[in-house]
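Shown here is one chain on its own, the form predicted alone, set out as structure tokens.
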Amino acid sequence: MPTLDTAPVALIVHAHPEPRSFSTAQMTTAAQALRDAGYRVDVLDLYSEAWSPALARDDFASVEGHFKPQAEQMRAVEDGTLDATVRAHLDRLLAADLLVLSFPMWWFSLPAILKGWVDRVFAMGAVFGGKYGLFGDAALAGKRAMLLFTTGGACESFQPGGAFGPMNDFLFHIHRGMLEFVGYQVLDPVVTYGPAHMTDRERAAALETVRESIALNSPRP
């Protein structure tokens, strides 16, 4: 049994605005998923933290002339002048062994607040860019990360010739354009689909395959 020291870390970021929400309950259901297969879990809950999403001017200590957010980020993250709330969030990720992304698919992708802590977090210069590449060579490879999220429509909704198309098609851009651009191993989602159609006991049948999801889509690294 690893000790708290040694056992590897989850980060969850979680982005639902009500605390009694099925997506809550399915971010605890994963969490404690985590713990009961040995990892250390830290949850970062944006909106109870009042997250503010937007990657603005006032991120940074002095911008003169044109501002070029990433240029900035650069030069804050070599100057150690990153704002600090981005700086404590950006060190409880590159501390994380495994991310998890929990939010509610909102017009087929992430909310706008978790959607803005990846603009600030996923800072160049600190998870890529600089002395970092792209992909196998950004800071966070060797890691893995995952998405846990709800949907509003059915599974059939997703499927090819479904009402909505393919759900792969949809989450290419975070998989690919966020996740695996900055090192993570992606490893398969675990969606909920349609939990305001359910009855309180599927409900409870969902989170019990959120959970048995979890500890077989998340071995321990």
Contents of the next structure:
There are 2 protein chains.
Amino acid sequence: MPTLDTAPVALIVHAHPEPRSFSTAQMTTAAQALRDAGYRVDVLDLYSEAWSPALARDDFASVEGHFKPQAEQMRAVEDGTLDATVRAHLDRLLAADLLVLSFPMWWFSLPAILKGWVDRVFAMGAVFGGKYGLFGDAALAGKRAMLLFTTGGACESFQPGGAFGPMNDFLFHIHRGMLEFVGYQVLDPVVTYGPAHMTDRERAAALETVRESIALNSPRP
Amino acid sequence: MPTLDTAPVALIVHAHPEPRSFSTAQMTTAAQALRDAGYRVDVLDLYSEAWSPALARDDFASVEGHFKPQAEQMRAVEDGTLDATVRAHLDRLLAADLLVLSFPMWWFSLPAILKGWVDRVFAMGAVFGGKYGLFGDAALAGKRAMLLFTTGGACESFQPGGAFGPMNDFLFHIHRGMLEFVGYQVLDPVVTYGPAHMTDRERAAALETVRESIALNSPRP
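Having gone through the form predicted alone, I am curious about the other one (the form predicted in complex with another copy of the chain); can you provide its structure?
All chains and molecules follow, beginning with the one already shown.
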């Protein structure tokens, strides 16, 4: 195991409102599995930080007239006037070799608080656009990202022909539209289906599966 | 044209932070086109209402111990203790024959403020689950919904084989996972690609296209 100074960094951005939830236990388990694999782990817990999700005019110091969100992001990145919290999160993002988004799947997507983290922190000019391109030319090219989440529905519902639809089709907007768009290589997601319907024993087994999946899916860079 | 009392209702939920944006002009154009088609139009402007997107414990009057968001939604629907703003929005949703989600596409999905409207207002027990099922058995079955949005990228980028990926694949999580899930028949989306790169004359033509598309895509129930 490397010393901390040279260890790769994993940033986990977590978005569940309940510290005692299975989702939070899953995040904690994953964090330890990443440490065991030699990562230095940085956890950003959006609910406990009371993160504000809405990208809005008051994010920016001095918008005159017509507010164009991405143009303002570009300008604030260039001027060094990004909102201080956004800048701090962005710096943690840029320092990470591996990004893990940890959440309960709500409406087949990210909870709003986490979507708003992407809206505000994946700033144009800092992670794509401006001096960066998209996909392989974006700022996070060469780094990796992974989704870690829970569902309400059963695994069968997410199979092709299942009641909901194929899981990969639901994840496309995140994998392709958010993570690959800014350059990440996307690792296989780690998913626990329907923990709300599990016994305590089943939950413990599910956490062990998470630990093994993280070890398997997130080899060190 | 029917009298207002018997007119079908269209609820437009709008999510752009700038009243002078093309996105807001597009919404206003669509609202008028729906009125011209005989709808009574109800506009809910999330930024101007300072809507709070994060589904959180303080949405609920008295959560004891472990906070389980969907279980609390069910209980609050049954007890009549839903947050007053959420309840008011839910009542407007239930009263609408047509739901229009109006937004700039951010990260190939809804802006966080609009995602959080779905997270909080599509309450379990009120629009699905509890006495309702899913999809055709959900509360909004028999009603229709439509996306009205703008993109940053060009239309070609959203074609199969394009730089981003097929638009329908990006929209799947919304069309299938949010709208059909609660029972809606989903109408063809109305999309303006890349208005930021248009001249004033092109924008005016694009708004005219929006007007025609709304007239075409949203026949009265």
